[in-house]
Amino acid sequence: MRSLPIILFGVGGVGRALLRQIVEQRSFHALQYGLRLELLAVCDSDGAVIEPSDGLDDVLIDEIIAAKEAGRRLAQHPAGGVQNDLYGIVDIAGRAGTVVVDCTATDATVPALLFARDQHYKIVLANKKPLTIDQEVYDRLTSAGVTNGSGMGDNGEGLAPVRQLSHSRWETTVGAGLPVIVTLNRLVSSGDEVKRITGTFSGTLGFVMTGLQEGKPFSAIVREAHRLGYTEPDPRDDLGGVDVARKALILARGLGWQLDLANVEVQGLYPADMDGLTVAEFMDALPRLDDHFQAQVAEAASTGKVLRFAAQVEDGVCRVGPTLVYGESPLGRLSGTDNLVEFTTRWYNPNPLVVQGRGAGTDATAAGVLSDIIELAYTA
């Protein structure tokens, strides 16, 4: 039986579905792979549980996800420990083949990422902020090397970037399990053109606009998705957009084109002046905004379109925002909390090669992390 030892950052919903499928998994693994899964941390925001020679038992695991669920730290569990350095954490329990995996939402993970790969220990992903902040932090953590090939083209178009074999993956920090990342890197390794990228990229914002569509009020359906726990408990963090933008940006750079988060045009779904209010203040001033998409949503269907929120990679420019399409088109048949993304290429032209299904959720996204080390275990 070969052991791959994994270190956890994060034990949020994804993390904590992400250590139960492990446990879950363990006899199909062994059967299947001969392979056993070797936690030798899991670390949360200020606190950590170590056992860097034999791992965390499946008792132990298990006890950690009671925890967590419970709200309590695991600096206080009676196995953990303060922890105020990941790179420390990396340091002392990493070993030859380590799995690093970032289920966290913060960049704070950044140099503990960075030592990792200087140790060439591998990487997984669902944290989308170390990919989106500087390109040399995006190059690093990927492997994507700049040897030739990679940017801005002179006429803006991005070209595909020269990689090296990777030891990182980070299928989900786009479209959680749906294989959107492999499917990019397979088109540009196979030297077609990517000419368009395009698709809707958050559940929550497909759940509004479907909505529209079917002539409800903005107001109540945001009323009604931060009821049914689509949002984050401030729905601007969703109805902003940048989530959103930072996956186009993923993607953008997964073209080799060097830009940063700053370079997307993001139109978000709420004016400015709305920023400064509390959340309750701009869940009653939510109303006020009703007409306007009511008109837009009018305007669409009198030209035979839909309006979705969608993001769009083309021509060294990513814009993300409310944009108007056919209702016949993969993008405007969507409906509900699903996420689709086309592909625009020389060879997939004039019809798209599509991806869709569910683009969010705590399983769903642990799953996509799990096969992502499972495929690094087999990776030299």
Ligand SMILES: NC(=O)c1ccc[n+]([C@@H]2O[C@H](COP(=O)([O-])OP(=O)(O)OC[C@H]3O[C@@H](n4cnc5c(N)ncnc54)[C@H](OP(=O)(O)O)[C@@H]3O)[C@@H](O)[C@H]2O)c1
Given for the second form:
Amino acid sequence: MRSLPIILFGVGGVGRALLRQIVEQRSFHALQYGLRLELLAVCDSDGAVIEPSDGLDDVLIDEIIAAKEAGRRLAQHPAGGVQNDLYGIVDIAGRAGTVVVDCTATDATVPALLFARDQHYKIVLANKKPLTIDQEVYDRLTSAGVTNGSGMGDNGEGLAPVRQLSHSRWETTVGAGLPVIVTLNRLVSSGDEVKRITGTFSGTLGFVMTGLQEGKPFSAIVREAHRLGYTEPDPRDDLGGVDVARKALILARGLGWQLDLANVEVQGLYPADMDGLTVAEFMDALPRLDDHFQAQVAEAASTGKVLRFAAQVEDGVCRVGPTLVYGESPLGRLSGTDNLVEFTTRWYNPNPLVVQGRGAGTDATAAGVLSDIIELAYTA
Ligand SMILES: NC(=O)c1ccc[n+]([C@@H]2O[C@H](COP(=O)([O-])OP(=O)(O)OC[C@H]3O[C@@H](n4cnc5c(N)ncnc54)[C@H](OP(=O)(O)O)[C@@H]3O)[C@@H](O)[C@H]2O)c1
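Output the form predicted in complex with the ligand next; the form predicted alone has already been displayed.
Below is the entire complex, every chain and molecule, led by the chain shown above.
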């Protein structure tokens, strides 16, 4: 049986689902791949449980899941301790072949991830932040080396503009468990020319746009989404579009484009002057936007189009916001909370290659992370 050592950052919804699936799938992974996933360390924001020699046993893993579900901290766990340095955790617990898995939502993991790569460890990210800060960090984490021969590889040699996929996976950063990044990478590596990527990457904003198309007032839809828990506690975190912008940036960088989050043109669903309001004031002020959206939907319909909150990556420009699409296009036919991505390429033209399905959910996301981990087990 081959051991696959793992260090996990983040034991929130996705991290806990991942731990659960690792335990549930033990016999499958043993039978199918001759693999045992061995957890060397599990970390939350200020604590960790570490077992660098034998890995955490399944009873301890179940205890950790239960403790975190109950809102406790790993620093308080009998087998745990305080940690304020993920870099140190990787240094102490890591060994050859380790996969470092980032299921946090912070860029505080970046120094530890870069250190892991320097140690030739592999990394799996559900966390978008490390890939959407500096281009240099993206390049080092993904080993993209996209500088026409002037980029430097691990061994100091110049890299051709070829994606190196042997050390990193970040499939769940865009579209959760949907195979979006792998599809993009396959198109790029085949030499196909990706002319345009258009997609919806937010179930919440999909819910809002579907409601508008059904003729409901914007204010009523946002209030309903808020009440149902579909939005963040402050709905502006969804309506502002920055999370979608991060996903668009990851796709654009996947095409080899060199750009930053600041270069992504973002048009949110509310005006900047509503930023200063409290959440309650914001909710009360929503009806002032109803006429605007009603007019936009009517204007779209008059030309056979519908309004979607979409990301568009085309001609060197990355744009996120309300977008008019033909009602008969895959994106136009979409309704509800699914994510959908259209890749229009030299070979997929005029009909695009389409990936569609549930784009969120802790179990589907954790399954995507687990799949990334298993794939890396077999790379050199
Ligand atoms: N949920 C989804 O459907 C979904 C889908 C696709 C991608 N994702 C991405 O997956 C990631 C995790 O999502 P989630 O829903 O599991 O988030 P979450 O429930 O908020 O969990 C985040 C975890 O990260 C830990 N953390 C925060 N700062 C840390 C630090 N400096 N060092 C170590 N751990 C730290 C938190 O620790 P504490 O427990 O101490 O607070 C918590 O355990 C996010 O980046 C999210 O965008 C989620």
